[in-house]
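Presented as C-alpha cells, the chain that follows is alone, the form predicted on its own.
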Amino acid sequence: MKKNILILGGGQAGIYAAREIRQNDSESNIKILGEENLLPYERPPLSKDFLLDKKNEEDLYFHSSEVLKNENIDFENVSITKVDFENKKLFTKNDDVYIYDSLLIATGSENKKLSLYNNLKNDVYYLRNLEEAKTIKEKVLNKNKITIIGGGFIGLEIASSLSQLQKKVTVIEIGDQLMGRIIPKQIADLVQSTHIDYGNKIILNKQIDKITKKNANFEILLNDNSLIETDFVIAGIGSTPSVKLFENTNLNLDNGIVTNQFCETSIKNVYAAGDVSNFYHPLYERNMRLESYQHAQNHGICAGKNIAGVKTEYTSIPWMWSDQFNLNLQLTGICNDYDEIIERGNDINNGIIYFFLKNKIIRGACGLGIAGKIGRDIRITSKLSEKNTIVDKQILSDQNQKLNKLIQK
C-alpha cells in the first residue's frame, strides 16, 4: 500500500532510514524535513579534518541531490513548530501542513549551553553543525590563545585540531579526568599526556566562576581564584536530545524518545532513531541513548526496515571513536557493568586495550593507539560481545596472541 512517510530530521539517521525504506518499498512517498538548508552530511569531520582543511564542504555530504532524486526521496528545508499525533499532521509556523501515515523522528541532539553568561552568549562558540564549524574556522584565524570549556570528545578533538594550527590551547574540565562519563581513567590519562606533550594545557577539577570581556579578549576566573587570559572561547559541555517539540504531547519521553528494539515509540506508526532515541537494547536488557556516527547510521537503517514492514530488532553493539593528534581511541559495548578488567598491551605505539568482563563475557572494551593499531582487535571484540562468548583471559591479555583465536573456539 502506498503511504506518506515523513522523516523529521535531516541528519545521518534520517538519510539512512530513507534509503532503507526505499530499498524495501518502491511505492510510498518519502520526504525528509530538515531544518538546515543542506543535504544530510557527516558531522565527525567538523571537529577534525574540516577545521584542518583536509576536507571541504563538498566532501561531507552523504549523497548528492541526484542520488535522492533517482531514489525518489524528497528533501525539504523546513522548520516544524507543532505536531498533532492524533491526526497525523505536522505544522510549520506559517501553518503549512504535512500529513503522514508513518513518521520517523530523527531530530538528533543539541548542545548544552553555558547558563551563567547570558551577556556573553554571542562570544562563546559551540560546534554542532557545519555553519558553526565554518564560523569557528574563520574566527580563529587571527586568534592565538583559545580556551575550550569541556574535556569530552568534541572539546578534545577541537583542541587537537587547533593545536595543529599552532594555537595555544587551554582545556578546562570540571571533572577529575578527561572524557569522564564513558572512558576508563587509564585511557583518559594517556590522552591527557598526549595533549600536554603537544603543548595543550589541561585543567581538571575546576569550575568557572566568571568570564569577563576585556576589549576583544576575555578573562576566565576559576573557583581557585586562578585567572586565564584568552582570545577566544569554545564550549563543549555535552548535549541533550532534541525533544522540545514533543514535550506537551503524549509521546513517552525519558532522556529522549523512548523506543523499543524495533524503533517504535509509544504512539502507533511513530518511530524514532539516532541521538534522540532512548532505545531498548536486547543484549544488555536495558534502555540506552547513544550519540555516535555508527549508531545513527545503523539505528536509521533499522528504523527504515521496520517502517517498510520488515520487522527487525536493533542489536548492534555500541561503537564510537575519536581521533586526536596521531592517536585513535575506540570504544565498543558498555564499560560500566563489569566484575573484572583485563589489560592488553602497555604501549600506545602498539595499542592498549582494556576489556570489561562480566561472568567471563566481554561487556565492553576501550582502546587507544597510534592510528590503525587497535581497530582490528576492537572489531573482533564487538563480535565476541555480540555472541556472548566466554573468553580465555590469557589470550585477551597477551598481545602476542591474536584475538581471532577466541572466535574459533
Second form
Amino acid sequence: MKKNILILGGGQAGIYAAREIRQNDSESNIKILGEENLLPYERPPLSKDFLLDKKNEEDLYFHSSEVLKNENIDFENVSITKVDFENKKLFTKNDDVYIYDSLLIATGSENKKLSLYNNLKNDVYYLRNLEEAKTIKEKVLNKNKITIIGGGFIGLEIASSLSQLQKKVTVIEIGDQLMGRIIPKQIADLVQSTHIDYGNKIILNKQIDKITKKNANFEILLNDNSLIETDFVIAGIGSTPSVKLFENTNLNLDNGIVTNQFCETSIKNVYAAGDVSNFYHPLYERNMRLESYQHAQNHGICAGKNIAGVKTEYTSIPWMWSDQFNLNLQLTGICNDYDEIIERGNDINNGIIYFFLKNKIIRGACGLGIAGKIGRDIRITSKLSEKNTIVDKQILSDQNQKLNKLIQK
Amino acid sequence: MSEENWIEVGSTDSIEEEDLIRFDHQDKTFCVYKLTDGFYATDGICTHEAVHLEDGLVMDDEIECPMHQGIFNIKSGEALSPPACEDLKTYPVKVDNDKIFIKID
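For comparison with the form predicted on its own, produce the structure of the form predicted together with its partner chain.
Shown next: the complete complex, the earlier chain at its head.
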C-alpha cells in the first residue's frame, strides 16, 4: 500500500532510514524534513579533518542529490513547530501542513549551553553543525590562546585539531578525569598524557565561577581563584535529546523518546531513531540512549525496515570512536557494569585494550592505539559480547594470541 | 597478460587462514588474504577514509575497516556495509612454488 512517510530530521539516522525504506518499499512517498538547508552530512569530521582543512564541505555529504533523486527520496528544508499526532499532521510556523501515515522522528540532540550572563552569550562557541564548524574555523584564524570548557569527546577533538593548528589550548573539565561519562580512567589518563605531550594544558576538577570580557579577550575565573586569560572560548559540555516539539503531546518522553526494540514509540505509526531515542536493548534488557555515528546509522536502518513492514529487532552492540592527534580510541559494549577488568597490551603503538567482564562474560572493551591498531580486537569483542561468550582470560590478556580464534561460528 | 606485472608478495605460509598481510609496493599499499579456498588481494586502504585495512577483521570472506567498520567482500571488493559505499579494488593472485604473486596493473 502506498503511504506518506515523513522523516523529521535531516541527519544520519534520517537518511539511512529513508534509503532502507526505499529498499523495501518502492511505492511510498518518502520525505525528509531537515532544519538545516543541507543534505544529510557526516558530523565526525567537523571537529577534526574539517577544522584541519583536510576535508571540505563537499566531502561531508553522505549521498549526493543524484542518489536521493534516483531513489525518489524528497528532502525539504523546513522547520516544524507543531505536531498533531492524533490527526497525523506536522505544522510549520506559517501553518503549512505535512500529512503522514508513518512518521520517523530523528531530530537528534542539541548542545547543552553554559548559563552565562546575557552579554557573553554570543562569545562562547559550540560545535554541532557545519555552520558552527565554519564559524569556529574562521574565528580562530587570528586567535592564539583558546580555552575549551568540557573535557569530553568534542572538546578534546577540537583541542587536538587546534593544537595541530599551533594554538595554545587549555581544556577545563569539571570532573576528575577526561571523558568521564563513559571512558574508563585508565584510557582517559593515556589520552590526557598525549594532550599534555603535544602542549595542551588540561585542568581537572575545576568549575568556572565567572567569565569576564576584557576588550577582545576574556578572563576565566575558576573556583580555586585561579585566572585564565584567553582569546577565544569554546564549550562542549554535553547534549540533550531534541524533544521540545513533543513536550506537550502524548508521546512518551524520558531522557528522549522512549522506544521499544523495533524503534516504535508510544504512539502507533510513530517511530524514533538515533540520538533522540531512548530505546530498549534486548541484550542488556534495559533502555539506553546513545549519541554515536554507528548507532545513528544502524538505528536509522532498523527503523527504516520496521516502517517498511520488515519487523526487525535492534540488537546492535554499542560502538563509538574518537580520533585525537594520531590516536584512535574505541569503545564497544558496556564498560561501566563489570566485576573484572583485563588488560591487553601496554604500549599505545601496538594498542592497549581494557576488557570489562561480568560473571566471566565479556560485556565491553575500551582501547587506544595508533591509527587502527585496536580496531580488530574491539570488533571481535563486539561479536563476543553479542553472544555472551565466556572467554579464556589468558588469551584476552596476551597480545601475542589472536582473538579471532575465540569467535564461535 | 605480461609476466612482469606479477609481483611477489611472500611465501604462502606467511599468512594464516582467515587473515591478511599488508604488502607495500612502490607508493601503493595492498592487502593479501588467505581464505578457506585460496589467496586474494585488494587495495590496502579503505575507500571511505584513508585508513589501512591491515588491522581490520577478516571473517567469512569479508574485511572490515578497523576505524569505522565499513565492510567489503574480499573476493569481489563490493562495499557491503556503510559507511563504506565505494567498492574496494581487487587484484588477481597466483601461487607458484609456495610463493604468492599479485598482478598489479
